[in-house]
Structure formats: structure tokens, C-alpha cells
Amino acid sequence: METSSVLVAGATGLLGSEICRLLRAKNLSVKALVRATADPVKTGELVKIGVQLVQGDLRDKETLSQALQGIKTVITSVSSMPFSYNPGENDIQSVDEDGMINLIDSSKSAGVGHFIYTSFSKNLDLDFPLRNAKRKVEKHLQNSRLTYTILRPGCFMELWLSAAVGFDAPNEKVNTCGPGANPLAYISYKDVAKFAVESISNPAAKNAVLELGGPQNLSQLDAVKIFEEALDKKIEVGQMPIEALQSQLDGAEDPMQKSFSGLMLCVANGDRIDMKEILSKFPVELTSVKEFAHSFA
């Protein structure tokens, strides 16, 4: 393969770093697009596995044309959410929307052959800033005439089954979004990374939108039972009422808060994804919530 054929944007994040690891495991040549302010510990880990760092900023198109020289495939998992949000500097408008559109346009100008974009499930579909940015970018990519793959994963189990969103199973306390009865296709970020890497060479990914979920559709309450069994603990369950989430969404002035409330409402509504057809074309073994729960035991 040609030198520097794959550029990963978002490479210091959870999903992006796993994508880099899998690409290097296949001995592919990888560049990581990083800002000058990137965490040196995270960039150091990338360098250790043989990833070449290239400086660039999605908010500055001039830095992108240099970074994209010689690149055949772009994989992006960039998002200003959930943990690195900084209004005016690293936010939904400048990164998830304008920054992504800059990267698509620059990729087209640089002659990139394939653009793989991480969005999220079509069922996460209420009116909030992150959803609106992602859908706008999807359309822009589809209209760009670049060969594209749009990955639409459901809820990452590493986030949505964690204390960060009130699901603190190891400490025996869970607050569900709404009653917690609607099924969700919890997926591991590690499996999303596998689909991203597989999309480079799999013809079924060409100009395709891939809805990605885990091996089962489980409600939040189903997940609680699975954790109770795995941890051999009784978990106290409360709930964030739908009305409270709706009122947070309606009242939030900050785009990140609005997006978090919108996502929690979407989780309450459920996100069922059938993986049968996709798994017939992509040889990916999916991680179950049970396996994830046992990692805490």
C-alpha cells in the first residue's frame, strides 16, 4: 500500500485511537490529524504503534490541504462531544458541522478516494444541535461526489452503560432515561472501529449508509439485569422522567446541554437496529452487553 494512504481525524479519541490500532495491526500506513494542542500522552501512544502525526485543524482549511497530500482514505470519528467540549473553541458548530464540511471539501480537492464518516443511528432523531450537524454533514458528503461510507452506530455501551450518564452499575445505582423499557442496540466502540476499518476494502461499504448496533436489542432495564447477574449485586434503579428530559431540552441554551438532553430523550424512546443483513456482508464479531458487564466483575 502507498505511504500515508489512510488519514484518521479524531485519532486521540476513544474510537479514533482504536481505529488507528486496528489499521496498524493490518500493517497499513496511517497518519493522524492532530491539533498543536493535542494531549502529548495520547499522541505519544499513537507514535508508539507507528502512526505518523500530521498537524492540522478542521477549523482552518489551509492546514488540511497539506495534511491530505497522498491520502487515499479518510476516516473521521471527530466530535466535540462528549468530553472535550469548549464553547467557541471546540464546539458543535465549529467542529461537528463547519469543521467536518471543511474536511470533506478539502478531501475532495486533494483527490481522496474514500471518505468514511462516523455519524449516529437514524433513530436518534430529535431536533437538537448535534443531530442537526451530523445530518447536515451526511447530506454534504453524499452530495460531494466522493466515494463515501456513513457509519451510523447506536448507543456506545462504554458511554451509555457508564456512570457518566447515570448508569453506575458497579456502585449499585442506575438512573434510566425515561422508564427504561424501550429496546436499544448497544454497541461497543471497538466494534464500530472494526466496521470503519473493514469499510476500506469491503465493496458493500461503497456509497453506503451502515446502521450499526450490537448483537441484541436490549432495554435499559434488561441491561440492569445483565449487570446484576455479572456483578452478583442488586442494583437500585431510579429514573429521569421523560417530562424532565423534555423540559431540559426545551430550556437548555447551551448547544451541548441541549444535545445531551436530546440524546437522553432518544435513549428513552429506544433505538432498535437489526444487524442480520449487515453481518452477512461484514465479518465482524459483535460484543454483547453481557461480555461488557463481565469486564467489571
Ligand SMILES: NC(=O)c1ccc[n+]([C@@H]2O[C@H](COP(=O)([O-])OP(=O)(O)OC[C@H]3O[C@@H](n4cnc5c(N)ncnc54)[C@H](OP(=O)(O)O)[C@@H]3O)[C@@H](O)[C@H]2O)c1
The other form holds:
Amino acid sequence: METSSVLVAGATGLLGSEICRLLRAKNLSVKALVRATADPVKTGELVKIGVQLVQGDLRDKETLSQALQGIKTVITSVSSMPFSYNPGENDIQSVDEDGMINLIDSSKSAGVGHFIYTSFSKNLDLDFPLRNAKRKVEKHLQNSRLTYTILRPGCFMELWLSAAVGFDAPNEKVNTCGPGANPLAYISYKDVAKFAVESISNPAAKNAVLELGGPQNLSQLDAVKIFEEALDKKIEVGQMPIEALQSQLDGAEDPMQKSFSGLMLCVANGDRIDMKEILSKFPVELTSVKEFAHSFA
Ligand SMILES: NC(=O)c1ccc[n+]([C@@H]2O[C@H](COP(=O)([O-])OP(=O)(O)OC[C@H]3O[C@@H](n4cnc5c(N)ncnc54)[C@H](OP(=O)(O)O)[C@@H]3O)[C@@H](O)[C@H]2O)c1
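Previous: the form predicted on its own; requested now: the form predicted together with the ligand:
Shown next: the complete complex, the earlier chain at its head.
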């Protein structure tokens, strides 16, 4: 039986697919845990780069013990939020919390050596379901006696500087979360993937929590200026007031809506991450917001 395999859970997602790509570029043996319902275009892309598919679902422990046979390292970027969310079926409680705990426990039983978990920055720390699930899973992993790495990235620039959250620079319209003046450590998901892959062999990742940001801490308004320069356009800036975000957080019934409002409030509050020490141990070149903005020019 092969014992050097890496299992990537979340491989059809943004971060997980990039992790698979980097692992295959290093010629490592990679298995992807994919759901029966996964998009065949996405699974086809994985197969094309030499990833072996294994069917499984975090909500179904039996599928996990099968998938974990012979696996040395697990990397997970699974989340139900936002694209895989199906309330009462595939949601924060059943996937991000209970499902992730299933994956940790099954990994322990299967004799996995190293578990690499994608959480989020310690500064994203208000009381909302996704944050509560992430912190509970982190503790469970730390108490599991598995060798662990907890990746805690800040905001992905590809999402938080996009129209999906009101930052529509190409169409010259941005709505900041709150006044937009507090610094954030925007990071590219592609750089998070580099840290995930590097964590397999870097001793500094063993039993470590890695707070991951980009090369600079920038406010939302700083990011607007950078896009204005890159696109040579004037961007109209509005804002989602703090009070509105707070009342959405207080009033939302649905755990995903509550979590989105909570995340937006956290973004308004800022998320500063200093990368100096981590970069002295991990040779990762970080993408800047300026480079990202120029990709739209
Ligand atoms: N976006 C940000 O700014 C940010 C910042 C910090 C941390 N993060 C974290 O980064 C991680 C990766 O984010 P992403 O953007 O790559 O997410 P994504 O694109 O939405 O991918 C989520 C993945 O989870 C899988 N999944 C969902 N339910 C599952 C289940 N029951 N069993 C097995 N797999 C399941 C999905 O598979 P299907 O294709 O089958 O649905 C998909 O592969 C998440 O944990 C997120 O919280 C994100």
C-alpha cells in the first residue's frame, strides 16, 4: 500500500484545487476527497493533472475511513460556505463543525501522520457560527495528538476585492464594509496554497498555528486607490454602515447570513497580520494587491 499520499479535502474548491495543482507540480502522489455530487468539470480538471479521486463526504464517517487508508498527510480546505451551503443538509454545523471533527477523528484512527487545517485569522473573532465552528475544530485538532498545522489566513483578495462583496472596481463602484479605514492583510488564495504545501515538509509547521497575510496591511480605501491607479479609473465609493452590519448580524436567523454579516463586521474592524517572522521560516513570495489589481487592467 502506498504510504506517501496526501489527501486533499476540498479539492474542487478555490483553495483546494490550487493545493492539488502545486502538489502535482512537485510530482507528489495526491488523492482528492470529492463528493458524489461534485461538478464533473472540476473533478475532470483534477484527473487531468494526475490527481486520484476518492469519493467521500465529511458528514459520512464510513466514506472517510475508506478514503484515508494509506494516507500520510491530510490537507483540508473544506467549507460549506458559501457555494456548497444547503441549510439543514450541508451547512456550518454539519460540515464546518461536525464534519471536520469526523475528518480529524477518522484521520487519527487511520494512522495519518499530519493534519493541515484551513481556519481563518485570529482577528476574525466576533461571535458567529462559522467563527465558532473554526475555533472549536482548531481546539479539537490540537487535542487530538495528531501532528497539526492550523493555517489562519486573512481575507482572500480574490473574494474580498471582488463584486461578490461589493468591491466592484472594474465597474467603478465599491461599497466598503464600515468606513473602510482599518488595515487588512489581504492575501491571495494562491499564496495560502503555497503555505499549505510547504507545511508538509517544513519543521516550523509542525504543531503550529500560522497566521497568514499578504505583503502589506492595507485598508479597503487603500485598495480602492491601488485599483484606481492600476485601472486608470475613478471609483465611486459608498459604505455599508457598521450599524447596518451589526443589526444584520443580530437579526439574521440563517447561520450563513449571520456568518457573512459577522465577517463583514470583522473586515470593518480590520485584520492586521505581520508576516515578517513567518517569511523568515517559509520561502513564500507573496502576491501584492497592486499585482492583483493590475491583472484587471
Ligand atoms: N475566502 C476567504 O477570504 C477566506 C479567508 C480565510 C480562510 N478561508 C477558508 O479557506 C477555505 C477554502 O475556501 P475556498 O474559497 O477554497 O472554498 P470553496 O471554493 O467554497 O471550496 C469548498 C470545498 O469544500 C467542499 N465541501 C463542501 N461540503 C463538503 C462535504 N460535506 N464533504 C466534503 N467536501 C465538502 C466543496 O466540495 P463540492 O464541490 O462538492 O461542494 C469544495 O471542494 C475555507 O475553509 C474558508 O473558510 C477563506
